[in-house]
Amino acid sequence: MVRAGVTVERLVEAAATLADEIGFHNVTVSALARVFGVRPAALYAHIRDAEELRLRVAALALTELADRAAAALAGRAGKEALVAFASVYRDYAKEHPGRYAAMQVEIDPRSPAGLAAIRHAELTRAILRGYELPEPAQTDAVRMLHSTFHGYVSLERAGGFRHHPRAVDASWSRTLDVLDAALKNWPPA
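Please supply the coordinates for the chain just given, on its own, in the form predicted on its own.
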């Protein structure tokens, strides 16, 4: 019997919240069942398995980040758009570490999570319109930006920058300056 009030949406939101609290890879159907006060078997009326749950959390996170990025990018171009997008990305990763980790799983591009990932990538491409990069340079730039943002955020979250007195925010700002310069001066193929 399905417990009243338990829906797929509530399960996914609870799993995302739990991921932020205990880590994405620690979220299990059993842990989620404890949140709802039900037996794990009761949740299988709503989700197929733990893998589906993880992909739904990834889709939620990617959608949330894309929504924030779209709002931040509105009316901006060039470096202003780059800084707005990067700031939203970094802030989201800090605010929602478990959801951020969920976005790093391998995703089928035809799934709901895949569609959210494509939207996220398209928002990154929107930044690049201000730099007028043709293909394949645009794809290379998208990959460079995502790699830089992810690397910086991951190292920052892991405490990788604590060994030096320079403020992490100052280095972040300088990183964005360098990315802007690289995008403005993209070398020809």
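Everything quoted here is computed from the prediction, not taken from an experiment. In this text, rigid core is short for the largest set of C-alphas that superpose within 1.5 Å between two forms. Positions refer to the first chain, counted from 1. First, how it differs from the form predicted together with a further copy of the same chain.
- Positional change of residue 174 between these two forms stays under 2 Å at the C-alpha, relative to the superposed core.
- Relative to the superposed rigid core, residue 45 undergoes a CA displacement smaller than 2 Å between these two forms.
- Once the rigid core is used as the reference frame, the Cα position of residue 161 differs between these two forms by 2 Å or more.
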Second form
There are 2 protein chains.
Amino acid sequence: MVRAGVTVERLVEAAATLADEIGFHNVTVSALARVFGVRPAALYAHIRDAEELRLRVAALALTELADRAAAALAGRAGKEALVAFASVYRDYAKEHPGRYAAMQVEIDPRSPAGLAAIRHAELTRAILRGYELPEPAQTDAVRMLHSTFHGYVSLERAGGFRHHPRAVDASWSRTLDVLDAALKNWPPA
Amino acid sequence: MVRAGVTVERLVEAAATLADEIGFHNVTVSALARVFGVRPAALYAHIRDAEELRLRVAALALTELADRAAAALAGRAGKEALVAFASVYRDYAKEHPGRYAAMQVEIDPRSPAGLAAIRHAELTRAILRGYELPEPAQTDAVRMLHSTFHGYVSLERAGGFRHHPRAVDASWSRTLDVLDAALKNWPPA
DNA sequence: TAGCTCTCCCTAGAGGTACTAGGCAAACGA
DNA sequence: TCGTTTGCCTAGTACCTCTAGGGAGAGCTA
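Please supply the corresponding structure for the form predicted together with a further copy of the same chain (the preceding block corresponds to the form predicted on its own).
Then the entire complex follows, led off by the chain already shown.
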């Protein structure tokens, strides 16, 4: 009986990779066990249940994306920051569809995934450095930006834009122009 | 052996109701059979498989939402139309979380669900009546509006706004103000 | 009305998944 | 070298999807 060297970290990493390959939806404890050449029951020594596995993949994805966003935002402000963040977001979803899907699970704010999500929201706030919005407009803007990014990427992935010939990249680029203009000229309450 | 009177229509309607109650994710053929007081195998005379059931629920939800949107848009233009559509969208998601989740499945454009989705996109275009945007800005705007609505509702439902005290309704209202301003003053390419 | 057919739901069963309980052996620490 | 711990095992329960084939009620036909 050769030991497979399973650890939580390797498990979650493999689950994330598997999600990108076969879809987050299809990542099961059994499928993951097959990856490691091990019986499904063996994994329950490392994770409590399938739900914890999914939450850990979500936390991994949120952390990875936050890291990339932080790097992209470094030294940038205004529209440059906006475009950099948005590109990182959309590219990550393209590159890692399974991880991106994992991020959409309902998240307890006090879990590790919840902390990663908060860090994520704080980074979105960093986009606004060059725009000088007061509160509560800043929070409203953060929510709107996040919504637009997530909504666009989500609809694009689901095929929601496929029935019209207009290039999806072009609409994305124009959407960022519009968001930039909106942030520069935020209407008074 | 009393006949339960199962038909595809009643099945899909019950599945949608069940989705709103226990979550779309938890709607299984078995659970649906229990609702009808029938063995799971009996349902396979009416639906091909679980996938078809899910697609039919998605089509039902898209059609219902399109109907409501059409009614809300009748006789309205400009910001009034924008707010009416957005409210219908968000309220529907609140009222029918299971049906809303069903709409997020990947949809073949040529299926009934795909046709409902296209009708949906056309209705979003009707919002723009009062704003007089030329193509391709119109398509870009439709995509941006749809993205923002979906993204906001989706993040709200997933609890993404829960970690900040700012009222979610207030941010929503301000987001609509910003979208209105953006449509009125669409930046040139 | 008697019989025939069709439809609807049944049982049985194969195969997959989540998860628990308990066992055995490899790896590690004293 | 000898416990002890750790990691993976088998066995088993429960639930899910879906197929095959059987029986009985409902409606059509003569």
